[in-house]
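To begin, one chain is listed below as C-alpha cells, in the form predicted alone.
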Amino acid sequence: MKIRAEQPTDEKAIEEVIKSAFEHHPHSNQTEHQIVNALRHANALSLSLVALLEDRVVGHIAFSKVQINGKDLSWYGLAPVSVLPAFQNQGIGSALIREGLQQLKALNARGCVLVGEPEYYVRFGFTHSDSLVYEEIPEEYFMSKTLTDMAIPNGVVKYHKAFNSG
C-alpha cells in the first residue's frame, strides 16, 4: 500500500471511495463526498491523502482547519476517513490516520478534532475533552488530540461551512 497526497486526477475515485464507504453507515446521511468536494472547491482542504493498492485508490482521508471561539488556533478537523468496503479492516484507515497526523505535525498543527466512534479513535490518542465543545452531537463522540506539548484550548469548535453543504 502507498499513501500520497491527492492529485487532481483522483477526484472521481475519491468521491466513489467516500460514497461506498458511507453507503450503509448508520450515522451517515451520505453527504460526506459533497463535504469533501465543497472543501476542495473552497480551497479549504488542508490535507487530502489517498491510499493506493496497485495504483487503485482504495482509501482517503481529509483534514481541514477548524476555528475555536471564532479563531484560527492551528487546529484541524479529521473528516472523513474512508476505505472501500472490500478493503476495510485491513489497516488502511489506520495507516491513513497515522500518516495524516504525522503530516499535520509537519504543518505545525497544534491539534486535531473529530467526530467518531470513541472505541476506534482512542488507539490514535484521541480522547474526549471538556475543554472543547462541538454543539451538534453527543459530547462523547467529539474527540481531540494535541499534536504539540501545548494544552488543549478551551472553546467552541466550528468546522468549515462546507460541512453544512450536505
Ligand SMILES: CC(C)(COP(=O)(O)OP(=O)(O)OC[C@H]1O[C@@H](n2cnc3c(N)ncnc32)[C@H](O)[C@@H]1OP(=O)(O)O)[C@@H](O)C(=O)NCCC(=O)NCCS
Given for the second form:
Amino acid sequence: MKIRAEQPTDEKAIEEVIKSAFEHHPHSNQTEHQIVNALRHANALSLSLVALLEDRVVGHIAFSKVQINGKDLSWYGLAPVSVLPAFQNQGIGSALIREGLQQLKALNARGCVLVGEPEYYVRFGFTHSDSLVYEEIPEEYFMSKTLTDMAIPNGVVKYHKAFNSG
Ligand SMILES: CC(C)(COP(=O)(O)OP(=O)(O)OC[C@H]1O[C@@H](n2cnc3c(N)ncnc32)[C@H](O)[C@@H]1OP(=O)(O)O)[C@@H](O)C(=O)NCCC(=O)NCCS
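Condition change, the form predicted alone to the form predicted in complex with the named molecule:
Next comes the full complex, and the chain you just saw is listed first.
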C-alpha cells in the first residue's frame, strides 16, 4: 500500500471512496464527499492523502484548519477519513491517520481535533479535553491531540464553513 498527496486526477475516485465508506454510517448524512469538494474549492484542504493499492484509490483522509475562539492557532481538524468497505480492517485507515499526523507536524501544526469513536482514535493519542469545546455532539466524541509541547488551548472550536455543505 502506498500513501501520497491527492492529485487532480484522483478527485472522482476520492469522491467514490468517501461515498461508499459513509453509505451506511449511522451518524452520517452522506455529505462528506461534498465537504471535501467544498474544502478543495475554497483552497482549504490543508492535507488530502490517498491510500493506493495497485494504483487504485482505496482510502482517503482530509485535514483542514479549525478556528479556536475565532482565531487561527495552527490547529487542524481531521475529517473525513474513509476506506472502501471491502478494504476496511486491514490497517489502511490507521496508516492514513498516522501519516497524516506526521505530515501535519511538517506544516507546523500545533494540534488536531476530530469527531469520532473514542474506542478507535485513542490508539493514535487522541483524548477528550475539557479545554476545547465543540457544542454539536456529546463531548466524549470530540477528541484532540497536541503535536507540540504546548498545552491544549482553551476555546470553542469551529470547523471551516465547507462543513456546512450539502
Ligand atoms: C473508520 C475507518 C476509516 C477505519 O479504517 P480501517 O482501515 O477500516 O481501520 P484499520 O484497519 O486501520 O483499523 C481497524 C480497527 O478499527 C476499528 N474501527 C473501525 N471503525 C470503527 C468505529 N467506527 N468505531 C470503533 N472502532 C472502529 C476496528 O474495529 C478495528 O479494531 P481492532 O484493530 O481493535 O481490531 C473505516 O472503517 C471507514 O471508512 N469507516 C466508514 C467511515 C467512517 O466511519 N469514518 C470515520 C469517521 S470521520
